[in-house]
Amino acid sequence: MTIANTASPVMVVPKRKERTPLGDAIQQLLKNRLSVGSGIFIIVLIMMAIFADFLNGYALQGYKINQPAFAQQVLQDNNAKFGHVSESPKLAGFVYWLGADNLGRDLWSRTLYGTRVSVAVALVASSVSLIIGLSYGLISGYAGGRVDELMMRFVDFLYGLPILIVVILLQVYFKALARHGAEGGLIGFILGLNQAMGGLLFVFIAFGALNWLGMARIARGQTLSIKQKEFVEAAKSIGVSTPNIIFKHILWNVLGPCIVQETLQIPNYILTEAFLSYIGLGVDAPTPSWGIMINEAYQGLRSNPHALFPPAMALTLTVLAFNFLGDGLRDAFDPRLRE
């Protein structure tokens, strides 16, 4: 007698792909076309700042960017309009694609090199603000008690200061210090380094002095919420040290919102640098900066309005791109706004 095999075939269940909060945020961000386009624009802007010399053939020939038309000043090329071909035999038919300023300097080249200033300010100022503010807020929120009270009262005191006025005063002091100069010592080294950077070092110092305050408050608020979670209590119960709890367990849970907030602040840094350069307290002339170019162009706005368009459009598009990217990141990292 044969017994029929009645065993049912084994069903193979496909392994389900695990989902992570970061993966969900990236998927949500990629659905926002405006944010993706802004991110691509920012990446292109950074690449242009890095490879500016390779995008400008005359820079590779040893001409300095600040010289009129990369050579000697040619009167016929002053305030040249869009697409003007140089009449100077030394420039071998150089084309002013975006025109020239009142000194015969190519606006495309100066706008291109001005990108380095704006990108450097955006990256350095945001990084300094994120590092200082995040560390300060983490320590204050986790410590609690009197330590938290004292640290946050210090932040409140600094918040009472008008930040823009303080930055302007710092720049005035640094400019006066640079004019007097110093031959040696630490001050002489700092002045030499600032001169080599075209005045950017003092801009970074002025920006980093007070711009971390908002980040400290946000990091503290996030830390106060997360330190009450079960996984933090479990880490304490097994004897994990306080620095490890702060920088290995809490940090990675507050980093996302802090990065999003800092991205939204980048346009303010770029606009502040442009404003300081506009009033003569930014980078040192003749270093190309969009603020300096706007300041030089507005004086001849009626007769030669073309000189104002390149730096103004570059500044506007860059600020809008960072704003759109920040909005997209905020929506992507907020679970309540996900589809």
Second form
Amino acid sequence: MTIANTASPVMVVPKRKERTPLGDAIQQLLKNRLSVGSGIFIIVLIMMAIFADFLNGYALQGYKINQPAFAQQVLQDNNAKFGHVSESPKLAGFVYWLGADNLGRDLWSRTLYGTRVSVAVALVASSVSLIIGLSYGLISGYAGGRVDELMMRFVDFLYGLPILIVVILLQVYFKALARHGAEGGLIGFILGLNQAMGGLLFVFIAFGALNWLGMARIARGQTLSIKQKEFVEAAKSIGVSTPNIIFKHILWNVLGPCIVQETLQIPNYILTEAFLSYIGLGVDAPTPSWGIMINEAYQGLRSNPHALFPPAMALTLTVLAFNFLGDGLRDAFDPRLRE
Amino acid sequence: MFAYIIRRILWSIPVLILLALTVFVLMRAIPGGPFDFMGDKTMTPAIRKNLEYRFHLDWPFEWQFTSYILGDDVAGGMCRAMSFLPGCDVVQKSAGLGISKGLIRGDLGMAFRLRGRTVNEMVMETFPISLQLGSIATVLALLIGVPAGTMAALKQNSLIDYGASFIAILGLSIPPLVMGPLLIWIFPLTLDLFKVAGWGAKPPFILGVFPTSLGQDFWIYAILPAITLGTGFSAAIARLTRASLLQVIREDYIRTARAKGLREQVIIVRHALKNSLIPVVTVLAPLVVAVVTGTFVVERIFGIPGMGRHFVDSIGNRDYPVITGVTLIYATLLVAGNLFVDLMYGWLDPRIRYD
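The block above covers the form predicted alone; next, return the form predicted in complex with the partner chain.
Okay, now the whole complex, with that chain kicking things off.
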């Protein structure tokens, strides 16, 4: 064996696909059939929310109505059961696939429009919480020292507040403000916007006020551990600016766990909105929210229990799907849980 | 540890005062007041003036808050001593009415809309009911959740495991808002079993909290709300117990215990289960919150005369002292729950030290 010999044979390395943590996680996620199914379900749900104007019972069955479908009142068909065929002059032959509520409004259409509220709450509330919490946690964790302590003390402080009650109080305040009205100015503009959104804007604001706290804690913890990693040291040593370190190096590593956490929170947002609407502090009637629909069905539970099922099923399935998806994401992004 | 507890309690005081202030500001920022209407009619200005005088609503905001925290006699005293302070002339006129001894003396004030009732009385009557409901639900959740999670973990990847996990996530996803009306429809309305709109235990309660009898009359009202409230929790507990027990039974000290020849039961209960409950306790903190606010939802659905219902009613009535008082009670409960959970960690995991 000579020295020359060792250099001559070329090592043949079998070509391997490049693997990134993100790619691994996605592959892991795709293996989880329940999560994939849930993901598809959620995408369908979002599509239904977007195209509700074309998918509601009236549009699908070719009935042209002036009012938005969810507000259409046909008192003749009130409390119609599943599959009831209308005989009222305006809607002769119209089939109520899922029945009608106490005002004769088609339950399929209302449930469909209710999707809009829930999907909007799921997406907007989680994004707001993610953005505020992530920025807060990044700054706090990266700054460290006194700033960190002060910022986290503030979070601890707010954490002592009962979130649902604060949300309810805020909603009471907003509702009264909306009832009272305001002329012009910023408040007038916000009130107008809120009215146009059927009361959703205030729901978003109330949710955004406190729900970022948990996210801030997680983001801070992640930032603390990542800022001590070698690659951040290396970036610092070659003189990368602080914003660049935060946004290019730390943010992307913190984002994964934060998104997973946020996904797990989504059912919570949907349920809170449903409850607020149930007690009349969420979106404004006649905007259909599943919470409002459950409340209306509950009022007539003795005589017309069928009205309960469409919104109840929709709410349960949606929460179930987000739970499965969140679980799948968590398993996929946490290598410790892999087999 | 004693110092730790004291510090935690002291730390919660500014939180509670800030909360009281927030509620105060929010409620008074709302246009209109609690005495705008009397029944369906608009209240006559003279009566309204009298009522506002009676309840110190004519005072400047900062004096109202001072009176709420310290008592109106103290506020009056402060004004007598320092009459140059703004708003003192109004305060001195009605400071002697003595409607509130102040939060620091444990007085939550008088209800505006329920004549002659104090918030303390209302809380004493309704809070035990909420507490009973919450406790039954928690016990139910633990009784179902921990054994189910343990079974699933011990028979990992078996039919039992899959079944339990599936039921758990289903239970987690059926919100009380759906479960409640559904149970009401199935049992009281269709099968004529159990009762709703009421509660089986009436004041006076033993020690101010416990129902005087736990007979059929009690359970006939309690069982459905407790199931509604407890299902989600038991599912959450089962999932956590399973996940954490799976981790624990692979630890070295479990193998050691097996090697020593301990009985399987002893290994699971004494060595594995106790350690696997630490993460479960972690979620008990949010669970305490969820029980507290959950009773709120369930009371609303089942028509239980608990504190949550008072809260929602008082919001509609603009009854400031009731809203503030009930909010503070909830917040105090939250603080106490969190503290209890933190102390439980120490008991379960001796490595944790309080400093």
